[in-house]
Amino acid sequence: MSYEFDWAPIWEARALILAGLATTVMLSAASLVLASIIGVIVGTAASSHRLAFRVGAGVTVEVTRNVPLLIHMYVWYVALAFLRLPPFWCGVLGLSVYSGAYVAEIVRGGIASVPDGQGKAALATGLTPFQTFFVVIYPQAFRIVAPSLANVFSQLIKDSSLASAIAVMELTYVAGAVEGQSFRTFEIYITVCGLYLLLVTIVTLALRFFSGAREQAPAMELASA
């Protein structure tokens, strides 16, 4: 038996598919920003000289990473039901907290890879601890951890499909609706695979380009000097 592809129902549902894609982009973008903020804060705390900060950050990372993402989704969705928080933002919180734990470990490793003398020298020149991190430590750490961050961000985009479990009308949720109406399973999921591949590729290339530009900037400044 041979399967006959019919892409007409997929084309007819293009507006719904594009709406789901837009929701996936917004969900992923909001989660990327919030996960980065969480990761930087927790990762910096894990690199602190204060034991309480290190222990608190370590417990947060271990507890968060050892709970499946789908459970995070359900926890936020149920726990915040009394606030009538839309499913979209429950999905953002679940993705951000879960991915933020992985970002935190990457940030901690990046900070640890920067020689300790860099921070001491910055403080000796009169910079505050806050300025030292943002002017000296973070730029060097980012260039080191950029490939690892690209992997986490790519995984976050793919993990956003789990938001369909809490009724977020993102790409996977829409694909299920289109498949249920048209019964064209292969066509819709091939389309969805291509769209996810496109999103992940764009984010990965953008981060690589940005990190490459950051690496070339010091060299250009040195050459001009």
The other form holds:
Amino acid sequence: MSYEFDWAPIWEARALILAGLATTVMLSAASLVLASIIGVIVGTAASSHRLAFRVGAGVTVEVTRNVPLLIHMYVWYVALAFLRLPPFWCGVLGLSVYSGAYVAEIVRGGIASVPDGQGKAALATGLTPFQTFFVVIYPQAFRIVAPSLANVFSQLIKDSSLASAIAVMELTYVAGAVEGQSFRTFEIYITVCGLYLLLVTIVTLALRFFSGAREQAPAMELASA
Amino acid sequence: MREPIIVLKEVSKAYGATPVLRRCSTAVAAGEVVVVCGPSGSGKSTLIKCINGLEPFQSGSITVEGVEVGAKGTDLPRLRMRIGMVFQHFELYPHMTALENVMLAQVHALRRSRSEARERGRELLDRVGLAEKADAMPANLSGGQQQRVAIARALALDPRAMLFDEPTSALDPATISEVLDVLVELAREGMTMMVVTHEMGFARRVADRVIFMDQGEIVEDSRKEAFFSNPASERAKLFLSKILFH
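To test you: the structure above is the form predicted on its own. What is the structure of the form predicted in complex with the partner chain?
Every component of the complex follows; first up is the chain already shown.
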């Protein structure tokens, strides 16, 4: 069997592919920010000394994590159709809530890995609980959990392809369209693979950079413990 | 007696059914140095952590310069700025340099400018003999050095009183004296201090008063001379005989 590659149709569809890539980037970026916010709030609640907060956070995490991502998207797109949210935002909400649960678990673990005395010391110098979290606890937790966060964020970018199922014209959706018109199946999916790989690599490297690469080895160890 | 800064009245606390503090009452006057001693688990650390509201208590009252610690509307951060605290395990922030550790609360709690905080921070590090370690990370400092930075961090808020929770218990013997020297100097300068410690030599040297606790109770609260020469209770006698001649 021989197959002749023909990249011309891909090049001709470049505007469409780039638009899809742009949508994937925006979808992922918006979800990444929102998932982080949800994750920090829920993860912090899960570390609270108040039982009600812990139970609330635990239930939220279990419920959202144990429902398939596609169903999350359908919930916003189909079940909550009366909200008339554009598909893009249904995708963002589905991805954020789902990934937020994973981020929450990581945040909870990160906070737990910071010794109790750190918070006490910060409070004892007159910092408010809010300041204590932001300047003393989160920065220490972040260094420890950065590798795990990179995993969730790269997963999130790949998961964004499921938004094609609710008619968000992101990269995977566009790939299907180009394939349907040109029948250049290998070429388009190789192209799309390359683009996803590029995106995930950029995010992983960025996170490694921000968390201080010098501590990579011990950080890995702690995160898996 | 001078005006008391810290007043405890009948403070009690329990974890579930286990009492940790039983009706503890005392007062610390401005400029006074009070050493709190007693066997492990006697509630010493819990007692001083109640004073700045790090540990809640169930009944009784604690006031710091007239402000009720346990009351609902109390601005705890504000109250804590006026009482410095030093911990057994130092608790320096590991992601910041020594100087940044001393600057942090000045900037965030006192709202000093960074340059002012830096200047005051360097001054205090110099005072505890660590001027040249300003840019060192805590992990690269010895225990004694870390504890001195922690003292500088607490002093940076210009507190009215200082609480020390076993400041030398986690140190190796060789570095204990460098921390005690700082404490002695503070005491000489007239700082109001409450020190939980097993260092009876230190207590003899600088304490005005000694509080002896056992099983959550303040068993003895007396002038240093009286406590060491003639303790009133059997429990204190026993404790002293063990700790002094061990």
